[in-house]
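Taking the form predicted on its own, here's one chain by itself in structure tokens.
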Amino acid sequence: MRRSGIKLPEHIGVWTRDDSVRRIDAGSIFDYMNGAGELYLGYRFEHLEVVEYRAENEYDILVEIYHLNSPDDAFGLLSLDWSGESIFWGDIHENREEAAARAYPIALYGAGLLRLRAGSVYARIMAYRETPAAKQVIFALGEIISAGHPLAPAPEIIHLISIPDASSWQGWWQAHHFLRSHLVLNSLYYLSHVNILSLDHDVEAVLTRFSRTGEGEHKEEVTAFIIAYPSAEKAGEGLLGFYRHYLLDHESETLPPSEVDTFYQLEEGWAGGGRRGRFLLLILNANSRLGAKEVLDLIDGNITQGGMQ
């Protein structure tokens, strides 16, 4: 099996690959899986693996190979769900950039089931039973098809979220989900039924919350999600869309949207946000408008700083 450069061994311990790889494109990934096809066609799915390596008196291990268009994509579905052991393979201490990189895991493993991003590769390799001769087989194979990747960084989304030491703020690298469609985004925190943002292949966005403790430890919490659009007009129709309907008994107040910040109490907690430029800085649910001010004047610092504006 070749593709990219990933070629994937006939034996494996006492494993054997079946001699045909089941290709699947978005015409058919339905076929192939029933209710999550949307969250990989969300992340500019290519084409999708399959092979499954067999052995006597053993359990079945499978392969799902999915090609995307890039490294940020890869990175959006590991970061879907950051639960399991971090795995690294090889030496990567030696390059500070492979270093920084390794903020973020290239591998999670649990329960029989390694996930893995590689370059522009997503992988799942899971054992329909876990025992230790599986999970060994397991990693090899994730090894292998790491082999010849670069350790891409993080999306360069992910820097505006960072937290200055001396902030009272924190974040948590667990919580930062980069996405692209309005489908991923209500997988993780629910919006409306429509894709009110306009959400599609061309934005990039990261959803994440922040946390500090307050007085007589009160822990206040704030989930922001910012998006960068090609342009600034794309930006003020998400803002648009965000007011008339996420706000929608707050649409007289707010139309039409500037680049002042609103915020308005829902029964959720505050809500609200402002554009910046190409960006569209939004704060979904806040215990207090001025901690969701707070956390949103970190964020236009972070654009400000890095010159993303």
Contents of the next structure:
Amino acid sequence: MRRSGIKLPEHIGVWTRDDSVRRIDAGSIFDYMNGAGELYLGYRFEHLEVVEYRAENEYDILVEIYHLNSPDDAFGLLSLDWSGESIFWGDIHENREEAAARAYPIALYGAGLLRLRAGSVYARIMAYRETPAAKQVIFALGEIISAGHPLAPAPEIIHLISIPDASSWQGWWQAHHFLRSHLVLNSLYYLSHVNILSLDHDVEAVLTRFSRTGEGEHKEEVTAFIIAYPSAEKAGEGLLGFYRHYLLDHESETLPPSEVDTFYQLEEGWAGGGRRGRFLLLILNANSRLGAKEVLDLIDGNITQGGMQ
Amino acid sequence: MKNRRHCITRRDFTRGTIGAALGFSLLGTKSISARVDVKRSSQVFILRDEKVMDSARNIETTILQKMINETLIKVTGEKSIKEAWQQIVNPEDTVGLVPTPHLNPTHSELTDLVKKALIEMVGVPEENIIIAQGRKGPELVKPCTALISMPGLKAHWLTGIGTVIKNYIMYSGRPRDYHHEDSARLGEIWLLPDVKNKTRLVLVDALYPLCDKGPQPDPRYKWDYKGLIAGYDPVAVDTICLKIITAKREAIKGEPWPLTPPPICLEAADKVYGLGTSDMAEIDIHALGWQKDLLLG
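Would you generate the structure of this protein in the form predicted in complex with its partner chain, following the form predicted on its own above?
Entire complex below, previous chain first.
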């Protein structure tokens, strides 16, 4: 058994950790967690360290430390579910309000489970039963794991969904999800069991929703999915896959996909999109063609302004 | 181009054409002509007892025993628990108990009590009762002449629902295939020669279910349902499980919170593989015992 790369205390509160650290790699992850392993493999998983803390008259505390390829991957895992108590600590501890205003949470807590991102590490610390003592220890372990990792910014592609002050559209950070895998996409927004957009480790993607309140308090919503491919050619393949499989009934009029943005009214609203260099911009479930076009233009503007194309 | 394989998409689900899309997508499967001989009673029994777990969620085995007995008598329609178990299995059977090992594991107390009943009520030798689950699933299921599926009630991040139909995934010997494009095909595993027609009872552990998809346990989405859900029809039982999970998710969010991906495997289990019914109109629900927050309204 190897020892953990992150030094965890032998004793904390009344808990004592196992002497050994269980190390899980891509080859053994399914033995450890069955199909859940697909999630971590979808985020450029390197390895996992598992430590258990035990105490008399208390339930065990499980610590799972996932080592990933980049801070973006750790951000992505946390972004799957932003609900829970938002936690800020470490190097921004002293200016919590400012941190809350400008950054995504570093950790989230609820019912005995703390999830956190720290550099390229994502961790889950879970008490099998939440007690005040267990919660205190969970937070202490979270701070230890986070220590030494500078606050990582959100993935760059997230900036593409920022909304200008003058816009009538609104967004909220709890709806921002960073991903690279179609399985993860399906767990957030089901598109197809088949990987029709050719997502893989080489892409960066963000899924989000925009909304605005129009006349008569009518709420308008749009789902946007932006993918950065490694090349314009790959983005073109992604667009082709979307048209061929998702817009099957419009196939004859859309193939080959035009560089001009096209939207179609489908069962759940307007959908469509276009390619901008190596970026694929997809709009889904829009209440109107106009709304779909506005959101796409908003993202387009962010690409141009950011010089990302 | 026109002969290209149609892949199932969100639009099929929204249009309600999953059945047709599945038939098209899964062309080539031999399943439609290889349906399982299910006792299509489409009756599902839910038995709950508020006192089956204490405040620390320790199982009160005496109460759980009573719940099992009552459930078995209702499912089989027999007069005594001994006759009920004897309807399910024979003393000569090699019985595979199939609990859930991960995410929301089946309580070992439930598995132990079922095993004890098989020994004491039916006379199945202890060595002929095996836990037929895990990586060695294909080897373990082979000698079984009877299976009792005992999954924990849970959602699943790859298949929407991960309770009954998904419980045999390890018998495929290639579980990862079913994480991807083949996840709608989970029902075909029930038709494998070593699996087909062996399931005598579906008994779901709904004591402390998990209503979010995971992929790992999040205690915020677990709750005390304190129930057992049982029947002969695996699809009908899974359909009721899905209904409970869906209702709980809505209760948590205060608005519709559909599972994603949608549980396409369930509809396929019915319409493509003929394992049972996923149509609520065809399912008789019998809810017994504790009625609070039944989540079947």
